[in-house]
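Take a look at this one chain, the form predicted alone, written out in structure tokens.
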Amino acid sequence: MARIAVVSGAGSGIGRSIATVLAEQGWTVAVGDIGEAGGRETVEQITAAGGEAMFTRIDVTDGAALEPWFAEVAERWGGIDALVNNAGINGPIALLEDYSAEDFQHIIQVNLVSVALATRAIIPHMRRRGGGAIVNIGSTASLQGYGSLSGYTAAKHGVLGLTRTTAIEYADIPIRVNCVCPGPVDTPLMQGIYEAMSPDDPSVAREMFAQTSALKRYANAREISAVVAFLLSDAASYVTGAAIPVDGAITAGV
């Protein structure tokens, strides 16, 4: 019987290439994302290479809309045995004075509430299934400070924290939760960032990013796609409560 995973933020970036390994290693994967177009593309990739999904245009951050359809995966495939929680936005780059309380408000709930309810949603079903696992895709702003991205990273570092904690309170269960800490990824995300940067030449950040690796280069998604399905495979079994970093020795040290 396939094994079933939700992933959030899948329409591109590293959700999408989260979806797509997943589904390559057997798993069935019902794909959510606020962009419809960039959702239905990643079904269409996994179908197009024999694999199963379904796209769900969901809101992360509406506690409401995320229940039906965490039940509406379960119903149709039987369970869920597995939640990847990937959706994120950067946020403004900016000193704190400069954001707005708006601004600030938005990333944390976009970021950080809406794992919370996330996670909050689907533990009913893992308990129904026996068992699950969760990552969190967090960022190296979970584990060190970043200029200019404060709230960014305050919700970053508060997934980190959700993420010890709830894998403290459902071990009983059992549900696994972890958190993979990427470097700097080659995805959309980050070319937001250097245009804010660098926007009369964003190459000059992007540049200026890989440098902070000690491997001197960027991730591609599916390198972060690996370690999350190892986290959600049972050959992590004893893996929990855990922050992994996913970035060339970034964190490591100068």
Given for the second form:
Amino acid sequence: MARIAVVSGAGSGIGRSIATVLAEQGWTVAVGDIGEAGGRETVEQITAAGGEAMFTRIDVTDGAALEPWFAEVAERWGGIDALVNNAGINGPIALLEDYSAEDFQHIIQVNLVSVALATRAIIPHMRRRGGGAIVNIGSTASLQGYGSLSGYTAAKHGVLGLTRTTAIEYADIPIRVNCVCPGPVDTPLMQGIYEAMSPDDPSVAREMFAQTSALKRYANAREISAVVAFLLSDAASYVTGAAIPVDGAITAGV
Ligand code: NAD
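Cool, the form predicted alone is there; where's the form predicted in complex with nicotinamide-adenine-dinucleotide (NAD)?
Everything in the complex follows now, all chains and molecules, and the chain you saw is the first one.
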């Protein structure tokens, strides 16, 4: 029987890659995204390749919308085995004193509160199933500070704290919860950072990020997805509460 995974922010970048790799490995995938065109395209790509997927337009900050989404997925396919909390944004690239309170709250809502809301909403489904696995997409910014990205970094540190806490709280079901911490992947999210950091020539900032990794290159989104798929699989049955950097040794040190 196919196992069922829910992936948020799967209309672009890393989330699309995760949904695609899971489908290739036989998972049935519920794709959620605030962007309708990207989400539908992900589903089309999966179904064209012979996989099974459905799209739901969802804003992950809207807690009231998450429960009906999960209920629909569970009703359609018989249950939910896995959740990937991937949707995320950069927020302002600015010093903290130049953040408005609204900007700061928004990035925390999208990148952190959403993870708590989705995790809360999925627990009853996984309890009914007798277990499950959750992967939260953190960042190297879950593990170290980044100047001019205080909101993002605070949220991503929070994602790791939430990962560790929920791994402890729901181990009895058991639900395993892990945090994948990617280094730079050349997605639309990173494009926004290049443009803010070097508006005259975004390729300068693009190259700078490649050099932060000991491997001197970006990760391919599939290199992140492979680790997510492992963590959702039974092969990772004793891995929970972990932060797994997939970062070309960025956080290993200098
Ligand atoms: P992306 O911009 O390519 O994709 C993000 C997706 O999330 C988009 O499809 C967007 O529409 C969706 N989204 C944004 N806000 C949403 C909301 N409120 N509700 C539902 N969907 C929403 O970005 P990406 O690079 O693929 O990032 C995916 C995740 O990976 C994020 O959590 C990001 O912080 C994390 N990450 C990315 C990198 C990187 O270098 N790209 C590095 C570390 C961590």
